[in-house]
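A single chain, nothing else alongside it, follows as structure tokens in the form predicted on its own.
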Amino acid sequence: MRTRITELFEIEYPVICGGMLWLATPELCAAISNAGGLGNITACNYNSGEELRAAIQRARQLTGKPFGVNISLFPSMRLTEEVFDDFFRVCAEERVKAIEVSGRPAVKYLQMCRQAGIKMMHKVGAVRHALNIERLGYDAVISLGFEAGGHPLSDDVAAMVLLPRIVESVKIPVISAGGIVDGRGLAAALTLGAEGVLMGTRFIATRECRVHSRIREELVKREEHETALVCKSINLQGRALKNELALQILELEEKGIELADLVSLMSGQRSLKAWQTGDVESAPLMVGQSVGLIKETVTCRELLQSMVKDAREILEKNLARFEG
């Protein structure tokens, strides 16, 4: 499957896998890009660059494909502005081959960068966004639908709707993400103009994603109205499981809770520990609306090769009965 993602990526498929706090480690960035996807590692599971250097070495030791590094630039209570010039230091020093920003544009890094031979992306949620990163040279955008977990733009557009507006809009290869979890995802995302998708959730839900087994029933389990938007009062918008936690924070804002109310209720920690115990109610855990897709568990390997095969199948069957 040919696009011009795969070409810009050196991959076989054109899958990506998106940052994911604690999950997209070295092992399960590997094991995507073994699969013939794009890999990758969140720069933010590390508290230094010398920290994500050591992930990068781990990641080469267990392939030999090309594989991404996400660094989310969203205001941070635990990583400093100098944390991060260290994570795009260490990534052109390495020369991985691509960086997905999220957040505010890394505009002092892209010299860097392109010097390094990285291809850049960055994910947006509205085609004001989206012209703005092609105006500043990125070589890809990712275009975040309101269906996706994690923080989706509170303008609040749909991957169906904002997919092809932002397509039609710029000319560098749009990823599309929000909603996709099989071949039925890939197809309609190719047809409405995508050069490829990028997945978060459907990930977590795999063999080699380091989560505890309840967490991966859970998944299973859940269906797509199964999730909530917390933090929309204090324009820190997240799509999160509902869970206890999440219908505690929504009490608390109908109340008017403010920021600093909220810092130890949305930690991080609380997700980390939660993806290794397999509590489920106590902690916040970002996924989409796409949980209502998932229906098993798998290896990366297995979702990949699924999904491109029931793509090519589903775009060959239309075709063939248009045609006819």
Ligand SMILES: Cc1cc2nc3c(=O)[nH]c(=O)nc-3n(C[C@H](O)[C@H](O)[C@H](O)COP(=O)(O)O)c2cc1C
Second form
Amino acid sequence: MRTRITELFEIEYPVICGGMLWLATPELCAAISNAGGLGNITACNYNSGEELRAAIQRARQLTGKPFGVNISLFPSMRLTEEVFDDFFRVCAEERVKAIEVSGRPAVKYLQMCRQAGIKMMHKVGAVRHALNIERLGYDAVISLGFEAGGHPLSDDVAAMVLLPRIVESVKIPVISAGGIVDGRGLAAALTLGAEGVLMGTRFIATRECRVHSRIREELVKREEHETALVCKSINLQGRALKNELALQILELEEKGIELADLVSLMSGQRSLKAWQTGDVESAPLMVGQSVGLIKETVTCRELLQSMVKDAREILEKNLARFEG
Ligand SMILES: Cc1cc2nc3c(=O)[nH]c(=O)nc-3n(C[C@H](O)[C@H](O)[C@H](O)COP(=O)(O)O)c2cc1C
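Now show me the form predicted in complex with the named molecule, since the one above was the form predicted on its own.
In what comes next, the whole complex appears, and the chain from above leads the way.
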């Protein structure tokens, strides 16, 4: 399956793993890249550039294939501007294949990354942001629909509308994210003009993702209406599993909670512990509406191969289906 995205990242299949705090580790990254997609190491898992460098080197021991690094430029309580500078510098020194940026554009780092040969992509939730990313000289743009796990933009536009709007507005290749878990989603995204897909939630329910088995079991059980949009009141909305903590946050937000109280409830350390211990109720567990489409735990190789096979069949057979 060849698109401008497979060519840009030199990968077999146009399937990319998005940044996933605590979960996108060198091991998961290598499993996805070895399966023919583009794996991801999430820089914010680490506290320094040198820790990130060690993770990049670990992934290189596990795969000879290309992979990317996610750097989320959202306001952080834990990471300083200097650490972000180091993340980009280390990626350039290590000449990683790609960087996926989210939050504010990586203006101050673009030239250094391009000189190091890194392919740059940025996650956006609006046409105006996609146009800006293209103007800044990024290589690709990720259209992030409102149904996505993590932090969808507060414009609240779902992928079915956002993706074709961005495709018709820019010339650089567009990657679709939000709501995709299988070959049907891949076929739909390609049909709407995307040249690749980026997924988060689906990769949590793979064998190589280091979460407690209870988490995977829970994701298989949960339906598409069981996510909640938290922290909208502080302009940092996140889509998470509807659990006791998410309901508590929504209630507090309605009452007008203080930012400091919200920060402690949403702390990354809570999520880290929950992914590891399998506590599905008392931490923010970021997942998208696509959770309703996950029916089993598979390996990354099984996932990517079935996605591509099913998408091909759908794209080939659909024409025949509608002919008289
Ligand atoms: C558990 C989890 C953690 C995430 N953490 C990050 C992150 O640290 N940085 C980021 O840019 N996106 C993050 N995301 C968003 C994903 O990269 C991706 O955009 C999103 O999951 C796509 O939607 P989907 O979940 O429907 O596949 C996270 C998503 C999940 C599910």
